[in-house]
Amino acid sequence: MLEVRDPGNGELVYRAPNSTLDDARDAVSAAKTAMEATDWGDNPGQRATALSKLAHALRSSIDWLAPLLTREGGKPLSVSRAEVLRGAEAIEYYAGLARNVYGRSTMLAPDSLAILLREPVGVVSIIVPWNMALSLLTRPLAPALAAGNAVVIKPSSATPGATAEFVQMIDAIPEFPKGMVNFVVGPGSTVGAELVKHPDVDMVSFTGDTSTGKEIMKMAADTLKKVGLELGGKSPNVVFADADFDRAVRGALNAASMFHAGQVCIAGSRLLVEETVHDRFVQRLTEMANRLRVGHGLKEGVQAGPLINEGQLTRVLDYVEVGKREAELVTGGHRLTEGELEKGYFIAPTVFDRVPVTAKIAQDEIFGPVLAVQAFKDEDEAVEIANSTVYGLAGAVWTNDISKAIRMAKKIKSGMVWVNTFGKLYPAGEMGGYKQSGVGRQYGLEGLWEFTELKHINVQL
């Protein structure tokens, strides 16, 4: 059995069975059998009903499921509640699309009709990280099921509890055929690898760090299966002098995802500020960062939670030490151990200023509460700095000049660019990465098509 402990105080939260290779193989076999033995892939009405019931069940669970998410992953309760609602919204959105998996048809010649039919891929492995265990599961699960696929889910071994409870909701809905949704828990090196390499798995959907994504691509290449990868980021958050100053400061702190100790893939962990307002901006930002209340996510008023475990704590503190040699530490940069914080993995919100473009803290995804501030003099330099990493997941531009905003948004090499906001995600709005931030798209219609194959049926008239 795996023991899941609260990163905020070390208490035991959940016990989950540690699956074996045989469990993983049995799950794939069950998924394949369900695809072949049922009409799930050809019954959009049943899929729509099943997903609608699941969305209702998830929304109704918020009062008990959100605290479990907080105890497993550390994020503040308000963030966990938002995560449950985001998951329900994604499932509701794709419940509506389940009846609309349209292809198209065309006359290729006077006596030749082409029918282009979208079909389910087949068996899909969904491998989920620990930082947003529920919303990063529902994001691929909902379109995979809406398109008519069978799935095998593997959550992170660090946060399997909320996923296990969610899967029980699926099991209680009769419209889901048995074997259509399967669930295993175990190490990525064994169970996860089997779910990628297995010849009866037709597609792998993975969310996580870039290095693991590359290994998954290599393993999937042996059977040439489809992959959907949402990987790391080092997102630039660009603030111009003509932006709404107070709103941009609040937005920059929120973009850095300090609320989840920076453990968010789209986090605006690089803050680019125009020279003329740089000093004032950093001063205000630092004041706000120092006022953030750090603590256990279930405590009222807490605004920032812990890191997930001791290994991540050590990793982040190592980066902080590197940062002290590369740039100017403005605030934070140390572990918090006062009072009850001693029981958890807490780091003070950390801001570095005057960070060189080539610095490790400007190039690497730290996945901690560490913000790197860089100054720029004009649009051209802002674009150059923004595009200076191997990542391209997200970005933002703050300005009251809409023409400047669109110019910058077009030039930033990222799958998503927000204007005068940061981090807003909608089930109907596609997202995904450029460069080494991923392959494919999530959410929206594109997120549905990812889980389909396009078949050309040619009819001689």
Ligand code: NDP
Second form
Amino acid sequence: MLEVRDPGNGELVYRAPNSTLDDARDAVSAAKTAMEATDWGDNPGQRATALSKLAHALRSSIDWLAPLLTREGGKPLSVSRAEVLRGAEAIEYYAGLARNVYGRSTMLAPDSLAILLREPVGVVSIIVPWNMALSLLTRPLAPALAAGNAVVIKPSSATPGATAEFVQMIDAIPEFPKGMVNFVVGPGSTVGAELVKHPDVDMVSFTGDTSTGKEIMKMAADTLKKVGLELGGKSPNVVFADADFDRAVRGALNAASMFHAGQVCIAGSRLLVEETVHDRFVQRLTEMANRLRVGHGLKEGVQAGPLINEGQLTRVLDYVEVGKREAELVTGGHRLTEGELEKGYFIAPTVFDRVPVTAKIAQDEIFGPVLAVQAFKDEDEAVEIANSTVYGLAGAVWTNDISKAIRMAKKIKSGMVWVNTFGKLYPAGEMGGYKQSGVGRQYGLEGLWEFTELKHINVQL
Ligand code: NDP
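What's the form predicted in complex with the ligand like, now that we've got the form predicted alone?
Full assembly next; the chain just shown is listed first.
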């Protein structure tokens, strides 16, 4: 049995049988049969209707689904509610695009017509992490279905409950042919690996850790299937002295994603501040970090939740010990155990200052409420520090000089750069990783094309 416990208080939240390897194989087979036996891939109207109904069902579920997301994953209820809405928006967006999976056609020679047709890839495995179980599922699921594919979903063993409920909404919509959407739970190393290696799986869309992503790419190589990888990050949040100071401080705290104990892939976990405002900036940021109300995500007024489990707690505390040797601990750096917090995996929002570029806490994705602050003299040094990790998922620049903002945004090697804001994501705007943060793009039109193959039909006239 798979048991999920609330990371904020240890209570049992969800219990379900783990799938077996045979279940995973049956799921792939059901998906393949559904693709072959139905006209789903050629029926954009049906796909648009199915997705529209799903978006409506998801939106309507917010009052009971968001608390379940919080109890499974720990984030504050407001964050879970936003996650449900973002999931519904993504499905709505791709419901609209389902009728617009256009290819193109052109004359290649006076007697040769090319029809370039976008077709579904086939059976797509969608493997999801725990930190945003629903929005990281809907982000690839909606375009995969809009493009006419069949899917097999595997959530993280840490957070399968909300996904199981969501899958039942799909099951209740008659426009989704049986077998088009399949769901298994179970360990990544067995059930997940089967969904990658299986010869009848045509594409794997994986979101998770960079090291797992590398493993998946190797496993997928045997059958040369398509892979989409959304991986880890260590995103730089660069603040220049001419930025709006108060907005930038609030933005930096938000970027550090303390609300979800730093467990956000795009988190601005490295804060780069121009030397002339550095001291004042760190002081103000620290005051705000110390005021954050940490607690169980369902409790009124809580702004920051727990880590997902004991393993993650230990891992983050180990990083904190390393950090104490590498840099200056400004605030936090310890577990919180007063009162009810003792039952959960809480760490005080933690800020390290004067972190050297090569420090482990400046290089590794900690996935905890740990912010590494670095000072820089000028644009060149800011770019050098910003690009000094193996990651390239996101980043931000705060300045009132638009030319400087664009220069910096162009030089930062990452799939997304915000200017004077952080973390805003829209279903219509692409995101994805440079360097070791991933392969391919999600959201937007590019996110739809990822789930298609391009066929060239050549007609001799
Ligand atoms: P993991 O890589 O550990 O797991 C992600 C998923 O992959 C889980 O469902 C897991 O299953 C499964 N899995 C693990 N090993 C294998 C394998 N060998 N074959 C197939 N599937 C496997 O990541 P976490 O769940 O710990 O999530 C945190 C990570 O996700 C962070 O690095 C974060 O940056 C990244 N992430 C990236 C995002 C992006 O958009 N770029 C967004 C959010 C998170 P199980 O856990 O059940 O064993």
